[in-house]
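Okay, so here's just one chain, in structure tokens, the form predicted on its own.
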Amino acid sequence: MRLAAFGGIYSNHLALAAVLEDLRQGGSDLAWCLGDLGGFGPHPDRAVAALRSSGIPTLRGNMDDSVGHARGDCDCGYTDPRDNAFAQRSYDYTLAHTSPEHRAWMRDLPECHRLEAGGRRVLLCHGSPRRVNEFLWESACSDAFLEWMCAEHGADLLLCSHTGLHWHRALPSGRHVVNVGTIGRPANDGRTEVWYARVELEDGVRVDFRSVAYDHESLAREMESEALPPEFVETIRTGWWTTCLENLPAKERRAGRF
């Protein structure tokens, strides 16, 4: 079993167009999006229609649900007032731009998936099974945390999204726990290009992360256009995070610029 698996399209059509050329040319048996659809980006109506139109299975993230049944901000599990104000921002413009055709499909969607391939027992989420806008962290998830996670679950492999930023860990168990990162901004490391993962389960766990460009100029000139915040634009045109920052661990925020 190949299987392959994003997160957080954030509205980024074009990010999402190159990623599915790039599934269409890597010989995945199974490709999975873990959910968040909309924010951040523009027109999100025209991710949901490509993702829709591709036929990828999809898990329903906390902005999916919070916009599926219009409810009052994202639900993105901020702390920060600075983050929250933006998050309320990105999701305002999106719940206004997403059409009620799709709000009523994304209302539809599963929380998580189970599957078995290789002999391992899969379980897919947005942010962790026990709350789907849990930021499971690379620096701050311990082993003996994360084997007891994946022991509450019942999973050998856990796939999970949410924070941004992709990273896999195998356990002293032999479960993996792999954290896909997102497709609809670049990981807070200095580049445009955005990240999923593969997962090639035969004789072990091998995990795999890819790389995408796209026309990361184009996106932020629309998100210009729509007069989203600059701070979103900056973020597309360096690489580099400039919101969202309060919520990183000391490890993960020393990594980026600000």
Contents of the next structure:
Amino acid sequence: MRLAAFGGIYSNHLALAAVLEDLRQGGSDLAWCLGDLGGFGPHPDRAVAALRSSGIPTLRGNMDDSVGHARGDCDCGYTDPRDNAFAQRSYDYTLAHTSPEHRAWMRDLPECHRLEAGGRRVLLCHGSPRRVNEFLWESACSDAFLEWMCAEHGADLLLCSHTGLHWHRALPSGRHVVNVGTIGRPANDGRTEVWYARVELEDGVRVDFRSVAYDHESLAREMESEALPPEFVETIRTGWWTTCLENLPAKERRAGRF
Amino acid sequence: MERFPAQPLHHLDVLWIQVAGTLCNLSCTHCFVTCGPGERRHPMMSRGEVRARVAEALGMGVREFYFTGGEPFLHPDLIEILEDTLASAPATVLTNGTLLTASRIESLRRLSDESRSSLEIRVSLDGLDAAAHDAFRGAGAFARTIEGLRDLEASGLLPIVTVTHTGDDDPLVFRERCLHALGALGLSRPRIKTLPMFRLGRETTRTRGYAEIESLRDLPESAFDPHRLQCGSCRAVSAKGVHVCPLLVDEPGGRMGERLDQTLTPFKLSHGACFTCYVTGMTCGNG
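Switching conditions: you have the form predicted on its own, so give me the form predicted in complex with its partner chain.
And the full complex, kicking off with our chain again.
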């Protein structure tokens, strides 16, 4: 089985369109969206409508839960006050521009999903299986911790998102953890493309990450016309994170510009 | 009968290691563990002891380790201990930043580069100028700490600066003030973590200890959030055993057992520090 998974659309409807086109050409048997449809980008209804039309099954991320229930903030899990201030602006804009019908749909999305493929138990989640807004950074998780998490939640292959940075770890036990990245903002690598994951489950587990280019300049102009923070626009244009990065571990932080 | 909420341990995500015991080169007036030169109430932990604790915690699925004291860089084997640990898990060192020699920083950068796991260096700063900082930490401490921070940043280690937030100003305003001051001191990419003051150790003499009202006594079970406190996911080890958290290693009732697997039981939140943690929602971790 060839499984594709992406997360964190963050209202980037142009990146979503490019990813959907890439999926059509890529020959995956199944695709999943791991949640966080809104936030950051412009016109959230556009991405939600496109995703729903695609028929791709979707998990409920923290932003979807918060926007769906109008909980007051995105529950992103940041602790830094500047990060939280930007997250609040994202949430407020997204809530104000998401239709009641889409919000009702978000409320009913599942938080996790299980499937079996290639003789393996696959668990899909947004942050982690135990907490929707948990950040699983590559450099901040020991093998022992990931082994425990997989064992505790009955997974041979765990797929997650939420952090915005994609990575894959083959664990000593033969289990695998894949953070599929996000397609709503670039991966803090100075490139404007966005990333998702393809996993082949046949005679083992093979993971490859796909980078997808899209019309990021058009998105940047849409963001400007919606008066979204210039810091967000800069990230779309440069590929470097300017906000919501204070909880990055040193290794990941060092790879970025700010 | 007094009733306090009990905090379950959901999972051991974090193990704190009081590697330097209570030995420190400074005698800070607010130190919550009353560390200082010649303070040996908690001895240093040997490299072998630390290695055994790391193995014990890895067997329980721990995510990361924090090294504290006292001043960890007084430990003669700290670099080797970090090397041992980083082979398996992320590690953070909490330091006053005054003992960061060029060779130590070079070693830290090498360890960081060679490990898949993150190495975080967290430096405590108790004021944004020498007068404020040195009032807590002693004359000359500010200058040495800022030099240490600059050297860490120049090496690419991107230290976390821990600042104590004692005023009533808005957290965002406070953060910006810290960033501005650190920028003026030549630090271009400081990462800021704020902590509240704890009325423990020497702070009880500098100001006061906890008042009776500063307590979680009789907090209704229905109002208690068991996912708010760091002791739901951490333990601390010293040469004296296993403690509920790094704040209570030197407090009566903070010790829970000898082995980690003896400390999986809920902890009664009867200490004043539990009140501070619960009210502020703080964690000693990096996040």
